[in-house]
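To begin, one chain is listed below as structure tokens, in the form predicted alone.
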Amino acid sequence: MKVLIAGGAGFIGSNLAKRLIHDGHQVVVLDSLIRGNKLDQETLENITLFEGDVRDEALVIEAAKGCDLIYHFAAVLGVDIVAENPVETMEVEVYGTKNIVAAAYANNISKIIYASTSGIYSSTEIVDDVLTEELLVDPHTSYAMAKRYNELYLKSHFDERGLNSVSLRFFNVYGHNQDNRMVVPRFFEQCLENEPVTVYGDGKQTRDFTYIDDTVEACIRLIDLKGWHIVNIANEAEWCIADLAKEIKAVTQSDSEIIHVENEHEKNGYEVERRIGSSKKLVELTGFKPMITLQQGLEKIYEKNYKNQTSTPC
């Protein structure tokens, strides 16, 4: 196939690119860059690359030219910045899924993969253990609020028009490639560099942490699934901030403190006490499921960014 993935060379597409193009697909990126290029070289010299901003129509439908499927990925991401720029958020969310859905009508593609995120389920109970798709979510920022918005636009062109559609509801994706704006990696890097590692508020809060590996088999396996559907990508493991922190500082070998600092996040809503998701879902529709544990993720990360960097003092 040729697949575009708007917002490609970020984290989670960069990944997602370099597996398609392993696969045999074409594929076209089209990214505003401003935030950085998560590409390789050699997934570079692979793909079309379109640089601009998912609000420009045009491009949009350009870039999307040819293609069998999109996956929109495009997003304004780090809890700092979508908090100190909400309406930018907004805008990218709205008006960028906007377009992404002009294009597969302009083009004749029959389906896109959205990324949300579990971030949509803000406050909500968990019920058995586990946040399940079915659950009526509760958002309370921005970010979260714009991409249930987008969940329901793509269930009114299913219905309406018979556009396919799948949104990916993330749990904490993690792995090569990502910045330290996130927690692993940065929790990483104070670990190799022997500096304090920070952990916010008493460090109770849990996560259900995903490898990047297993977050891009399933946005794979999910190619062909018809109809419009939402979907947890989670790793059914829940996981408290602390142990994820003395979990990297044995990887690392480091001699870190670690101390608890100030939650500012909690002051804009973006802070939950818990988050783990069930895959039930996934596996029913794919036969998938996230396996890789968090143990085994971290010892990835290490032994293919960090082990052998002459610089580590630990």
Second form
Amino acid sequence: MKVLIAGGAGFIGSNLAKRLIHDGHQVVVLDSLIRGNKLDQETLENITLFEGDVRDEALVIEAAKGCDLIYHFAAVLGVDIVAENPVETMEVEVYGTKNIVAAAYANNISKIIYASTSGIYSSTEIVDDVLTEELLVDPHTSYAMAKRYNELYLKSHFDERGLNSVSLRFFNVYGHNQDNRMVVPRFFEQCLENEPVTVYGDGKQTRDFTYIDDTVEACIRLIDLKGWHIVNIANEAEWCIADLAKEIKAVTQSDSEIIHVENEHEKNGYEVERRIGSSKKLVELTGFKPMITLQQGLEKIYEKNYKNQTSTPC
Ligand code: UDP
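Previous: the form predicted alone; requested now: the form predicted together with uridine-5'-diphosphate:
Let's see the whole complex now, leading with the same chain.
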């Protein structure tokens, strides 16, 4: 297949590009590269790269030429960046997805796989221990609202014109080569530089961490699915942030002190008390369940990124 990944130079997109190439697919990446480029040299040599903005409709249509499938992962990401740029965030989501849909029609592409977010659940009450896709959601932030809008926008295109799509509600994806906008790489960096590990608030807030390899596997398994779907990509394990800090400190054998600092995100609506996702629907649809535990994932990051660096305090 020929596959377009919009946002393919980001953390998840670049890992997906590698896997698709490995599986024998032809890969096209469209990315503005504004907030970095995670494509390594080997991957760059094996893809066609369109450098530009997903808000540019003509460019998106051009990039999708001859493709069979589009992964739409282009987004403004990271709580701090999103909170500071609500208009850009909304524009990239809404205009970007409109353009991806236009590109699908212009190129006879019948399927879009879209990066939604578990952030959509915001403070939705957790029933039966996990968040399921059927729950009535109540997104609080502009980011989560835009993602929810796009899930429904894609539904309207399936209902009206039969365009297949899957919206993936990612639960705190983490792994090697992620940048420190997210909590896992940030705690790694702090531990390895012997700086205080900054747990926000009391650290009792929880997340469900999904390792990148499991995430990519789920993205691949959903390629052939027809219809309109929303699917959690979750590990079904609930970890509080204070314990995450302890785990990363242990893995890195760091002497860093764990400190509690004021939680800025409580004020801007981005903090969520609890998050744990059900992977039942993913299993039903694909037979695949994310299996890599947080401890295993943290060990893998340490092995891949840091173990042989002599400049670190470890
Ligand atoms: N967090 C923290 N210290 C940090 C960065 C994040 O305690 O230096 C917490 C944050 O308050 C949140 C969790 O880690 O509860 C996950 O944050 P992240 O920004 O990675 O993802 P999201 O909030 O979107 O789940």
